[in-house]
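As a starting point, one isolated chain is supplied in structure tokens, in the form predicted alone.
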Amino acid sequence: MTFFLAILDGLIVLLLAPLTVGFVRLAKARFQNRRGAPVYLPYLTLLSLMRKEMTVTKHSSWVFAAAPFFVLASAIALAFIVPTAAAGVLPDFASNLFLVGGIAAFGSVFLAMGGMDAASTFGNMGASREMTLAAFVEPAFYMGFSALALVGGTWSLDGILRHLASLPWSAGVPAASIALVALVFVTLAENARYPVDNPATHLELTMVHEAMLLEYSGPSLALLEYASAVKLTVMLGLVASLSLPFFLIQPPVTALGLVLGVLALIAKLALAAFVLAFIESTFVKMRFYRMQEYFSLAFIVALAGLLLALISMTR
């Protein structure tokens, strides 16, 4: 049964990924006094890209063609090992913090390699910026999750979520609240969102993630866009579930509990997407040469969360 729940959790994330992107875009449009596109538009966009012809530069190698598959494989792996709707269904090693970080980095590295392999100026620029941001984000990433691991008593994300769900919300979440704020910083950076990057631009001075995708088209671009949506959904779902550990699907499972768990995940993703849209409509993009300030702040907040967890344990 636990294996079934783990598979179900991943499949729900894969199914809802384009919908999450669509809701973020719609919410941003409403914040900007625009009508906005329907939330299901990303599904149609992916289908349209799958039907288009793919062009490949003559200067590229097998890396350029293989990169979208590796990036998508990394995102799918994250969908199945990072708990979002269910808790207590994965063995500790499967959702280990360092394994999750390594798989996320694996996708980022191959995305950068694909951008460089096209031998374009934009691709190399974006890959260089992507690796720089990856080096900046890792200290805050591991420090924030270390604070949560200290609260939960395990390095497993599933174990951390299970522990928070077993406590009263007033007792469990405040101890981890500062670390969760740091993880919001990390989520924005990992998914190329404001104020780190603009996901809807192709301006040379501002783009990071999009620069590595410029040479891709057709099905390859569809794979990369879908992988980006899956990664965004995974991280938003994890942060939302850690912040609001309610109505999680846990063994023993009932039909009502299963339905409530799925509906709760959709509601949490909608709330997280709304908050993301609010942030992107409120803050401006930072200059790239000020990124160290952003990540330094994220690290300090994560460190404060770790200290708060240590203090709470000594009481």
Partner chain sequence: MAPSVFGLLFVAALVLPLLGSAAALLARRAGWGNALSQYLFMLSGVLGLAALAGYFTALHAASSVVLLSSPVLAFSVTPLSAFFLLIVYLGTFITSLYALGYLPLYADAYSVPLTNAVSGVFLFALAAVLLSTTVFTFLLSWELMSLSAYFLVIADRSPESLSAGFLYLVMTHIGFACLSAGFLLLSGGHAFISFDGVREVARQLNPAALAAAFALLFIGFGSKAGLVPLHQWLPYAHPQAPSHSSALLSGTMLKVALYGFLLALTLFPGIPASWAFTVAAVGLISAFFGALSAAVEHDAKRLLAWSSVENMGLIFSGVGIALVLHGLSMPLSGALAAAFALFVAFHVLNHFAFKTGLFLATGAMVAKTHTRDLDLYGGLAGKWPAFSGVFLVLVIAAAALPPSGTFFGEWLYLQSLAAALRFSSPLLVASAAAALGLAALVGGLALFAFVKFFSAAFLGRARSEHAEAAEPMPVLLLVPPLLCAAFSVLLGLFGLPVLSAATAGFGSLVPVTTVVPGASMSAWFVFALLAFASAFAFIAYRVFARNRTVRRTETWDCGTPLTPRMEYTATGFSAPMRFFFRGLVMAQKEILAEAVVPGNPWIANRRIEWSIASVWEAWLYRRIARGIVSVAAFVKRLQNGVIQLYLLFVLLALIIVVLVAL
Contents of the next structure:
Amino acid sequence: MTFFLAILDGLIVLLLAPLTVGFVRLAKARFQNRRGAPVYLPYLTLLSLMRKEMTVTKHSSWVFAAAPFFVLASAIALAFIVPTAAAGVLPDFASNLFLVGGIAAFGSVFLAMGGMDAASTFGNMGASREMTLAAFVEPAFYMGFSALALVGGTWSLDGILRHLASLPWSAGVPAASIALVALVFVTLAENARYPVDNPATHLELTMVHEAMLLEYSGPSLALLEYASAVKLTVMLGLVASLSLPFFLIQPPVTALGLVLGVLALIAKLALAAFVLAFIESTFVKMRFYRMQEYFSLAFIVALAGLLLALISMTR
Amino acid sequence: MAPSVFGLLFVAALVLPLLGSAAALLARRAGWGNALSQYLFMLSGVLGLAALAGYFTALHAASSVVLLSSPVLAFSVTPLSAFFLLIVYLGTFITSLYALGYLPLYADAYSVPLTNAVSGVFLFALAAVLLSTTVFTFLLSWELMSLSAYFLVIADRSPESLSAGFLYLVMTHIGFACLSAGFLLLSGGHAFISFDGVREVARQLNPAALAAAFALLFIGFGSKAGLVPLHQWLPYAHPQAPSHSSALLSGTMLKVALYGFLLALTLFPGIPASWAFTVAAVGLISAFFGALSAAVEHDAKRLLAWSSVENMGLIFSGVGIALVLHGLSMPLSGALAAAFALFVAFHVLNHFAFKTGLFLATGAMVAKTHTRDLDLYGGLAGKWPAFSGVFLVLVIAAAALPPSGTFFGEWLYLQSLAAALRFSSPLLVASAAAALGLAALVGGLALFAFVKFFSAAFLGRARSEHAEAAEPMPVLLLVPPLLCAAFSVLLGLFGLPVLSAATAGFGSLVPVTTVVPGASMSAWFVFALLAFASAFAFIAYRVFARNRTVRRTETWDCGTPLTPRMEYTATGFSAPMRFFFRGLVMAQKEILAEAVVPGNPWIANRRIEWSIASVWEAWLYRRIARGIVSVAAFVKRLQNGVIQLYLLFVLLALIIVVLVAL
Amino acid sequence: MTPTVLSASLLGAMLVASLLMESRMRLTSLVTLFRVQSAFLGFYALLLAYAEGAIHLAVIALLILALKAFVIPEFLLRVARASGASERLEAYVRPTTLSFAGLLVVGLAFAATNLLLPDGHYFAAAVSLSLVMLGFLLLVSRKDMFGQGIGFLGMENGIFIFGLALTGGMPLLVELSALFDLLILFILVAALVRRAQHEHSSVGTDLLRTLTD
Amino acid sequence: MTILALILLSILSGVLPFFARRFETVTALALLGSSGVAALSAVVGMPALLGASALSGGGLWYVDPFGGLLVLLIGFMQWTATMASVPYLGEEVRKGITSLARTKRYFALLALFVLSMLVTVVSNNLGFMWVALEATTLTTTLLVAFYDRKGSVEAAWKYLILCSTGISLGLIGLLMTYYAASSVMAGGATLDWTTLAASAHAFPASIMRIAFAFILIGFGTKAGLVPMHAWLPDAHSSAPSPVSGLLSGVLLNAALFAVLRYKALADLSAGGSGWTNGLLLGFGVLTVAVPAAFIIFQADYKRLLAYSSVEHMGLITFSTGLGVAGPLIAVIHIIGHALTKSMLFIGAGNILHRYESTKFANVGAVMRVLPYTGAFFLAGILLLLAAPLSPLFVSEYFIVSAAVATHPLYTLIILFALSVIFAGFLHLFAPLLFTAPSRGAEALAEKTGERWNISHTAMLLHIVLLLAFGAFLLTGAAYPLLEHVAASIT
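Cool, the form predicted alone is there; where's the form predicted in complex with its partner chain?
Full assembly next; the chain just shown is listed first.
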């Protein structure tokens, strides 16, 4: 029974991914006093991209063609092993936090290789910067999640979520609050949002993630766009459900509980998208060569989270 | 197999390399000389593996097989040495298979018979170090190993390899001096003493002597394993050797240094926490410097050498932390110490697999493109699709990405460190947190280095005629790296379960490895997950993508026609790293502008000169060298040619000795 | 003049001779003083031989008189004149300082003797030790090869007295071969002096400073 | 009786070449003579080495196992030195550097030198030993000044004056020992070592200590101990190479042999070897450390080999002072160093003739230009730097094993000095062997290649003997025999 719930949790995320991106774009538009496109527009763009013809540069090799599949595979794997709507459905070895870190790195590596194979300076610069960011995000990523693990008592995200859900809100979440802030830093860096990277531009000096997608077109571009959408949804969903561990789908589930869970997830994703849009509209993008300040800040916040977790645990 | 039979097998495997080198010398005129010696080496590898198989299954690796026990020389197989012998014989087999196709390509650069003869002695010495059970035999075979490695490094007699060989042999000799002093300090004056004897003698030694002996042994083995600050020879020496030998140097010799250190640890009655902390700290610092230098390096083989420094640093820090935890008596410390020991064993195997494969593959690449500078590579994936596929698997293993065995090794390491955060003593938690942060950064830097290596070499357009005119890759040079890649994937799938089963003592395969309750990992699940996700993505593509026509066009260049020189080279790729760590890699960049028309600053030919230097070499090595030189210059003034002064020396000595005699 | 007074005065004469040798800056005067010293040495040995009735000692004494008083100095002067070496000798310091240094050395030697040999024949040992030290001083202070050669021979004389004073002389065969060695040594000194004079047209040792480091 | 025959034969082999007129007959006669001497010294040395020590010639000669070993070494090495001298002088005669008369004088002096060394080692009478040691200096002075080169007179003069001064100090020491003996022994003192050793326990310890002081400084000058070593690099580098091979290889050990004779007497009189060991250890460390400074940036490879001899003498002296296990180590090191160093000098001779310069800057790519000499030279360097199969590896291992527990500071100084010397050797000899010289590289083209001559046979003999001895050490059987030899030193 829990096996189906895990598959369901993954599928929900896969379906909702373009919706979250739509939410974020809508919220940002509204912040900029624009009407913004309808929320379901990303679904349509992906489908239309799928039907377009692909133009591939002569100089690229098989790596350029294979990269989108691996990037999407890593995103899909993340969707299935990171709990968003459901809790207590995955065994310990399935959602170990270091496994999540590894698979995220797997995805960004192939994205960077795709960028490098395009033999254009834009892609190369994007790949070089992406790999630098991936290298610097790891300490903060693992320290933040370890702080959470101390609070949750186990190293599998699913177990942490289940533990937080079982505790009254005041007991669990405050202890993990600083760690969650660190995770927000990490999420922004991992998904190429402000202040690390500007997702909406094609200006070579400010784009990192977009630069690597520059050479892709047609179905490959769709796969890559969809993969980044899924990754964004997974991480936003995780942070949201960790900070608001209510209405989660627990194993002895009833039909009502299921529907409520999905709706709660949609609400949480909308809220998270709104917060993300708010951050993106207020913060300015940091210069790439000041990135070590950003990541050292993230690491220090994670350490503070660890300290708080230790104090709250021993008390 | 009865014990005596594979005692014979071990002896055969030990002696065959010497036969191979003799054959190489005797048949130096004949064309098939190289082939004959390589086959003999491979035979020794196969026999060794067969003997080990027999040893592991039949005796359940509990007791040791004595091969020779004369009062001076004594060889026998012990459980600890059997594990490392596995690596030596695997390495022998694969590198000799590779040398079959590789050495004929370099018939003019290396004198093939001599190189084979020396590598035969080297292979013998590697196995002999592992098999020796008395201090004298150990030091004898150790010195033989170091010396034969020197002759492999200077195989092509070029000035760079001579200076690299010089630095290597001087550091090795200092290490050997420390080793002999350390071992003999422990054996208390007995010249011919077995390691068991040393254990008894060490028990009665006073703590100061034990501390001095440990320091000496750590310096000796650390310098050989390439730990900071005695690592500077490794990035110079390994690349200069022929590729199949540098694969052996990096893949196997560093492990023998680790074996020596582990053997030395068993000799001490007890390891205080302060020693273990220093080992862990030095290990982590070496890992950081190794990874950082690999990230900014643009010479292919030197990058791999730096990555060896990083991995050996990680392994030694694993040993250090295991020792610290072993000393504690807290609830989880026992399980965590076992986890780190498992990490050391597993990472040794993983590093052997991917490093040997990478060195062999890079050797093939350098053989075909005649340059080692990554900035001149590019577009090789198009020319050698199969080869680049194998290389990608090896790079994934080197960068510790999920499906590879190294990822599960890194997981063991980081997971156990995170689990150590729960201990109560603040010092332990602080150092565990620092170690976790640094280890994660090291993982990131290694990731950066190997992505840079793969993409600069294989992707994009050829940046020079070296890469443009790369000849097709012969199969013989492709098979050994393929074997290594396969072995690394196998390690990923079965490595952790088999090893934890072996160490845990029961026979059945353990699908899920658990470090502490709540922290477990199953290799098969990860493979299944990635396979399922890739299938899912492919099916999504097949279902949704109606129009699958592909049009090959020029890369989008917004107007200005793109040339290969506009691509990011490996140096360009690592520019952010050089900027962020400019203090540590001592990066200097100068843009020199000479005005075309004197007096007119605007029109000028600009030239950029940039350089990175090793912090250690600048601060530590040159300082010591300058100190020795100044002392030598001072002492040299004694021999100034004036006979009257010499007579005064004699008189002075006489007076002093007579005064002593009164 | 009982034998002991006679031997004491002979030893005193030898001491004075070698003290004077320290400050001689001309070759001929240095050689003559060396002859005088060796002659006294020969008589002292004869006296001892007569006193103890040791025939082998007498033979040795006569040989010393023959060799050290006549043959060697004569041969040295002929070589010096044949090779055209300059008559003037040089030293690192002025002659007066040399003689004061000689005095200091003799004082030290006398003081050191009772440290080295608390119960032996004190005066003879002291004189022999000072002769050795004076020879050494000559070796160290003189710049030219002649000075060093003569200094070395003076030291040999000192050691010979040391042997006589302590043990009444070594067995004949050993003494003979020792003297034979001394003769060969002197021939070599002469040969090297001639070669040096031939090559550098000077016997100064400051030209012999090329082999450094 | 056989010793008398040995002495007569060596005098004969010295005189023989004078009767020949052509160069070939001179060398043939010299070779014949030296082979005879080698055979006879084997007859004298071997029984003493294996069996008990033999007193013969009416108490004049005394050959104990250690003496026997040195006789054997002298016999073998003068044989290979003469073999190497034949092509060495042949080349010089062909180039007109040396006249036929000089070659005759060369072989005569060489034979006399060998004779004096043999007498030093076998004489029971300490007076005779002193005379023989002085004779070694005298016979080799003209050999050091053999060539008319710039530094040879200077080297010979320094060699003569310094060594003779040293040996005179040794004479004072001998006289004091004689004095100490006569004050105690009833039947009148003799200079025979065996009788002295029998009653040495009664000698007054204070006088014997001062006597040993004089002996150590006196004969130490001859053995090249620092600070009395200044003559050694000059003399050994300006002498003809085969002779400097003998000088470095075995003459230094003969001088140390003399010192050890007196050490035995001093130890017996003092009732314990603590005091003398302390002195030997101190001088040993000094003699290993100081040459390191000269070896690092040495410009002349013959001087480098000479400094290396000083360093190895330091190691031998240090090991003799290491108490019980000491003499065993000294024996191994003496054999190892003697054979290796003389071979290297023979190789250096060949290199000198082909490149006509002893400077590192003008010499290079020897492995390509002189294939045989290069290969043997490389093997020699490795054996000298204590490569695994070399006897020096075993002896240096034993030194560290015996000394690290009791004298940690000394061991660290020695290990550091050895590392510096190792680095210096490698830094200088690797380019010499492998890369073309900076100056005169193009002139090498037509000089490449060499034919196998008798000097290569000599070098090969040395290497085979060394490797055999190294392998013999690896089996357990070597150590009882070596203990037997070492026991006779203390």
